[in-house]
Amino acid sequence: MEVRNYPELKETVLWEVLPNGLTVAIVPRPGFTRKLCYFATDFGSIHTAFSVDGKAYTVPEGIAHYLEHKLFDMPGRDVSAEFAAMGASVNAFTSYDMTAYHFTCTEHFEDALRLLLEFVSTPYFTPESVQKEQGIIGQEIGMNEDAPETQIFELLMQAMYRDHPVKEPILGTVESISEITPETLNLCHRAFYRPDNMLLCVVGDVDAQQVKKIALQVIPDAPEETVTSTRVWQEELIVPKSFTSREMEVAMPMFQLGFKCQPLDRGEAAVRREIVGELAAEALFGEASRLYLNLYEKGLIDASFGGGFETVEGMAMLTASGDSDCPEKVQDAILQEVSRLTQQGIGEENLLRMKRSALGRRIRGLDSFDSVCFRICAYYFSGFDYFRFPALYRDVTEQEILDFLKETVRTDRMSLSVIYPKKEEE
């Protein structure tokens, strides 16, 4: 395998790419009794349109995250009970641009990796678990649908994207679900589910060559086919809607301010310009930040109050949230402050402030097995080697941050999206 070392990290990372198609990742971690394994795929919910062999395909919203249930089932077979027999704990989750399966365990590795490879690449669709399945996600929707910190983001999402995938609910809705069938189930695993459009990623105490060895053994090889999905979304920078508005059961208005980006591509340049877009954040909405602490003072948020930089493949925003009685005066707060930054700078201490508290809260998350299967998948699908991000905190120049800021915080550029309290009937 091949052998990464980042010694500014003090970590070391084991690649291969096996002849079977499927990429693998293993990070060592000597000494260390808990394992844990991610098996992703380049598949997420914004991935409906694509082609097999030239033939185009649209599938129903919420696919990904249908399938990613479905497959844990196999016939006559309880998956989870048989993972918890082990002592390994099993789960999985499907975001808009990816799906991964995951255990950890502290014993019987080598056979928990057997099981989840084998259930992942194991389609098992009847017609009858298809439709029971209808039930159970159309539950979760309605869940969703009543929970305010999932309907404010999809709310704002809507208001943003006019023809981004991202503008749909990761789940899907009612109607949607109700027109997958074993067929689309099948017909999504062959062109995704595929060893040359998935990651192994291992963090812990395991032999690297007999993860290759099960893997190998267990995964078929990548079909012949040749499969196109639809990467990329004719997008306009300007919002199709600048406020949305919903009443539901919450104390206090909450809201969540968007800043359309542009979309980020593929690769470092791609990784630089997202850690710009974390830096600007911070700059801006930080708990440091002079915005913050003038609205903290005037009582316009509280604590909830924060902001980020968030990417999907094909979108790219800068983001503000929290709980405010008054989310109006939150938004023209910081477009003044975005005038007042641009034109006064962030200052050379207050930048080497940020960075370093920004590179510390990476490094850190290096401690959390968890944190590094994620992260390793997901710069993995987007081109990038992400152990490699250090080097790119230290390039980064106030005028980069500065010149983000005037190009994105605009108002053309700009949703609002608020959850009032529910009036009281009279």
Given for the second form:
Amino acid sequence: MEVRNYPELKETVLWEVLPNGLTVAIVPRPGFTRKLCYFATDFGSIHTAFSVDGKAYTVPEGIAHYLEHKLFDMPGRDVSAEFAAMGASVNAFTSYDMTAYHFTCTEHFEDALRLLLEFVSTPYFTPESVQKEQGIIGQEIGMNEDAPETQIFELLMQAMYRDHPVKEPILGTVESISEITPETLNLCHRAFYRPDNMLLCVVGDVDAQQVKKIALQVIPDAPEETVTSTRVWQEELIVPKSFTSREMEVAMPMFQLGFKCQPLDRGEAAVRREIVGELAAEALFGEASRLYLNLYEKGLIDASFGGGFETVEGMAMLTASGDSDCPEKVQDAILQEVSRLTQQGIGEENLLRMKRSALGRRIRGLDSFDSVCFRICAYYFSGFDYFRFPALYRDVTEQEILDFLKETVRTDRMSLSVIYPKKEEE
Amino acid sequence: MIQTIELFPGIILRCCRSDRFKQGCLSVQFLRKMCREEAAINALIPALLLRGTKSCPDLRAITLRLDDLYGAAVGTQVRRVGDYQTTGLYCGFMEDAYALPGDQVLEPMVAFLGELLFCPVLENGIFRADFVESEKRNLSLAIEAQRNDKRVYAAGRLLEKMCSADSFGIPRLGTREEEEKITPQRAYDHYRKVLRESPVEIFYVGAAQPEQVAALIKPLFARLDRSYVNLPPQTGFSDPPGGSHCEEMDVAQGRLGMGFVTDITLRDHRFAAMQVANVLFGGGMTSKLFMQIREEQSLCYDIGSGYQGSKGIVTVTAGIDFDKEAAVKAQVLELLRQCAAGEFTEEELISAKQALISQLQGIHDSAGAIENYYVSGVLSGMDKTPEEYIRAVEKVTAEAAAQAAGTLQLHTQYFLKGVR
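Can you give me the structure for the form predicted in complex with the partner chain, which would complement the form predicted on its own we have just seen?
Everything in the complex follows now, all chains and molecules, and the chain you saw is the first one.
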């Protein structure tokens, strides 16, 4: 396997593309008992339009998540119970642009790995089981409808995006999932669960040769057909709606503010852009900013306030959220602060401190197996080797950050989403 | 593995030396008896300490200082451990080995932690009134925010109904009524009292030698005027039955809670058996509750049970449709009966034991988990290392697990349902 060393992080990653098309990444953690494994596909809720050998398909919203649930079914076997019997715990999640299946264990790693690869690569859907899942996912959709933090984000996406499928909930709707059939699930599995569209990432003290061997035994070769999916959406940078709100059972108003940015490309340039966005957010309203202190002392924000730069394939935004009695005042203050900041600048010393802090936080984050596995997968799908982040921090300049802020923090690119408490009924 | 050093009477430093992590952690906890009058003010104190010190008089100055320490994090930590409430600060910081040549993190971090704990910014000799006001507001929001998460809310309401006399019924962060009574003077007096009389637990995980850590920390506490008072021992649960309660709210999904009691606490020799019984019954994706009620019968989205070993309470919570209350309750009781009657397979027992063992084996892989395990363990009276605990779990037989399940008695029921 190719060995990549990152001396400043005291990390090593082993990489290889296997003959069946699957890429494997192993992050050794000598001396740790826990092992974590992600088997991830570059397929999320936004990938509903694609073509296979030139034939175009559009599948129902929410199918990526539905498929994630249904893959746990194997004929005559109980996948969760088998993992549990090994002392492993298995789970999965679907985001806008990725689906990942993962388990963690301390013993029986190789058996658990084999089982993970088997169940994810074995589609098994019957009309009855697909029908039954609608009840379970319907409940999950119901739970999301009661969850203010999900609602506020989904409302914001609907306000900011006209065409990009991020405006649809990851889970889909009760109506959209009722259109899902065993055939559509099989179609998505065939199109997106090809080994060359996936990454197997392991963090822990494991035998790399065994991981490769098992992945080669279990995973069949990639089928010889061409799949292309829609990954670019025509979106104006001007937002369709600048304000959206809803009433829910919350104690005080919650808000999320978004500034629409140019979507990122792939590779190093994209990650550099992400770091610029992250540092810009720090400079503008991070905890060390003037604005944060000012808003906090005026009682306009509290400790729940936070923000940053967020991306999904084909979309990017600068965002801030929290609880506030006057979200509009927070919004106005951010707009005002950006004009001061772009005029007066950040200052070399401040920028160095911000970089040191951001870098230290990322290094501390490497202790988390979950964060390492997740980031390696997410950055791999956007064409970047995650552990190369320290060099990118060093390169970012003050001018890049100020240019980013000037171009992004503008009223026509901004939407505000608010969840208000329900009014007491008389 | 854990080295314990008594710095002063009632001030204990415990160190877990490890160079496997990129992040070290240090927590300082003041121990209080959980009581209604103090819960909110104890929760408020650490938040006030994070508002400013003599040399860093506001939030921004504190953040800038932490940014210089490679983005170190300091947070408040308020725990409930059995009958105790802990209040204090927790910091996570990058290990010195990753800093630029010549830079240090641990030493200035400890110095700054001392400043945060003992040199708050004052006004006329007490906490600043505006800081107290805004942190009271944050606290009241944190107390009320529990309404936003219906799972947390329903689980909290179940405990309140269940433990009307026991300290376990007091919300971890106290109540709005007590929060409202806090004044800058009361907060400052209470802070002095906490420093003077509370037992202190300090926990460090990181690459430095325990002696070095002790040498850094000891001077911080040397000048405290102490007359320390020991805490009463932990107690089991003995409240009268809590009945059945229903509450209405505008929600799309109902939340069911059922509270059971057992005389087995984590200080009991049957503790491991009770843990295994709980996992078998409702802990995780292979438990009876999950497999039967969710997977087989699709009666709920989520369901599970949790065992509060410091008290001897098992709670079952589930998200269900409003009309499924009776059906789910009946099923929960039936599945508990099966556990107590030993009606489970060898595989179910092995899975339950394996799940517990895996969790315990993983503790030494995370600095935060190590801190949490030992601090909670020491305070609640469970003096086993993870390894000893694993051996106890391995020895649990089917009979012992069934007997433990048989001690569970339904005590209180709660249902949160929609208004329409």
